[in-house]
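Consider the single chain below, provided in structure tokens and representing the form predicted alone.
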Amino acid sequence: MENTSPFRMAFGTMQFGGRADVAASAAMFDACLGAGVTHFDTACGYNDGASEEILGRLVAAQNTQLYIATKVGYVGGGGRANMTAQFDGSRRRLGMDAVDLLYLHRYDPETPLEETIETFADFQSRGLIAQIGLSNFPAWAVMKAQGVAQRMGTKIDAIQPMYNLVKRQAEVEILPMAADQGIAVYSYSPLGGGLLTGKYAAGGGGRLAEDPRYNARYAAPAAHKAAAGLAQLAHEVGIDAATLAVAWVMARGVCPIISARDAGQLAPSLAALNCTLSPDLMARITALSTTPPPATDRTEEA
């Protein structure tokens, strides 16, 4: 699937004024600029805000034509005022007029799309932001949205899914839908939460093991044994298992969002942005996973 994003790759700031303290964050942030990297996420609830604060200093100590991205509605919905209080205070922490990418963090059942979408329009029409994004939507609801965007002359710009070698579901209706909308993707998690770096298999710690949320996400035994099989593979390959995760997210045709808690813990997955890998190791990675069967589930005819 060919690339709908102008970026390669992406960095998540999550880590930002958390497991990362600001001198932590701007190596980071530096080893992304040196690696040709301009695409930052980050969002209004990341550690209560501090990831926004240290990345909007980062931004405004360098010149360099960057990309910015923040999400509101994790808490409190898709609602104008819900909406319009975390932007504004998205704003004021990243010292920035207006960001390039606005997303609405996770879908909101309970709020009319027209509302959030009208909202996401009156913010463009002001200047506040330039594209649209949805995060954590499934395609039906994405569709819906564009629907009601394009009444209202505006469209969807990019979507944010979890997407890695053991979470495959986006690939059954969300990145086909993406391709035919010409919707950028721009997935977190190409990691699995470090289960994908092999680290956990060697007795090593981590966000898998500190939070309940990640270690009930990737439980499944088969994610740990296809998290098993690619540290077998990078090591007779020569690879980092890091590398190979991430550089095989970006054949997939996504864009990946990375992320670490520091300059040395981010390199291997910088190192995916040199990383080509040959059609034969691509199969091996892709099989030590099921492939989710079409959307239609008639797989006799796929």
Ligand SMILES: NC(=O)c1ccc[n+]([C@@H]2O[C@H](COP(=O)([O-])OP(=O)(O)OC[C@H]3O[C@@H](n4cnc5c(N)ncnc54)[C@H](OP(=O)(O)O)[C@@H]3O)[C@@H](O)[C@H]2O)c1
Contents of the next structure:
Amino acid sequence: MENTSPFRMAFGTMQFGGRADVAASAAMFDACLGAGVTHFDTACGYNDGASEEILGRLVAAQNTQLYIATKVGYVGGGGRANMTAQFDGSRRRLGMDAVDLLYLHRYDPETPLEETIETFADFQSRGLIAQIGLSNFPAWAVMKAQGVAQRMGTKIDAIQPMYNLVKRQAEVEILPMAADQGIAVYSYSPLGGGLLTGKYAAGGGGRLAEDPRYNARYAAPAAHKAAAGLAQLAHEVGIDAATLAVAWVMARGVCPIISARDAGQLAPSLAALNCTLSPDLMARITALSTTPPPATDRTEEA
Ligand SMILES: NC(=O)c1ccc[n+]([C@@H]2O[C@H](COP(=O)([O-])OP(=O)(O)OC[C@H]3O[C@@H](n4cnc5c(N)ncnc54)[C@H](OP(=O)(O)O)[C@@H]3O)[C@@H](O)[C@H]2O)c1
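Swap state to the form predicted together with the ligand from the form predicted alone:
Full complex below, order starting with the chain above.
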């Protein structure tokens, strides 16, 4: 599939002000700029706003033209009052009048999409956001939102689903929809929260051991088996497993949002920018996990 986004790679600042202190955050920011990564992703809720504050200060202290995305509504939903209050807070912490992309962080079944999209359209017409994004939305809800947006004279520009070698649900409906609609896909967790580095197979620790949500998300034995297989393959070909995992997402036509807790961890993910997977290696990596069944049945007849 073609990459529908103008970026090959983005960097996520979810660790800024959390597992990454100010110095580690700055080192990762600099490493991204050095590698040519200019799209930075944050959210109003990351580390109680510290992520936006640190990112805002780093952006202000340099001269490169950057693309800044943030998110609202993980808590409190996609209603006008909540989106407005949270986005005001984001702009204040970032020290920015406007951002390039604003997402609703997750689908809100309680609020009519008309209200959410009208709020986005209002921000856009006031020059507060350039583009509209939806994260953690099912494909049908993105299409419903797209219809509403078009009636209001705007459009959904980007989506942010989870996508990695062991979380491939997006292949069924979300990625084909985005390709059809020309919607940019910025996918999160290319390393499965760290699982695909191979460190758990080697007896190491990290987010999956520390955070019960991630532990539950990646608990399936098949996911751990795939990660161990990727580590073995990485050893065989002499390329870091993290590099292979990120390069695999890129080769599927998706712009990954990479992340780490320090610059040392980040290096193998950034290295994916210079890693072209041969068709044979691509096929071997893809075969480590199950390809999800298509959206429509009758596969027996193919
Ligand atoms: N829209 C959403 O709902 C949503 C959800 C999640 C993330 N995101 C965005 O996507 C970005 C990336 O997501 P993610 O952090 O889940 O990505 P990820 O690449 O799957 O996981 C990154 C984590 O893996 C571990 N890691 C990375 N490189 C490593 C290495 N070389 N060796 C060992 N461990 C390594 C680190 O965690 P430990 O060291 O702690 O193990 C690191 O924080 C976030 O920053 C955020 O911007 C969005």
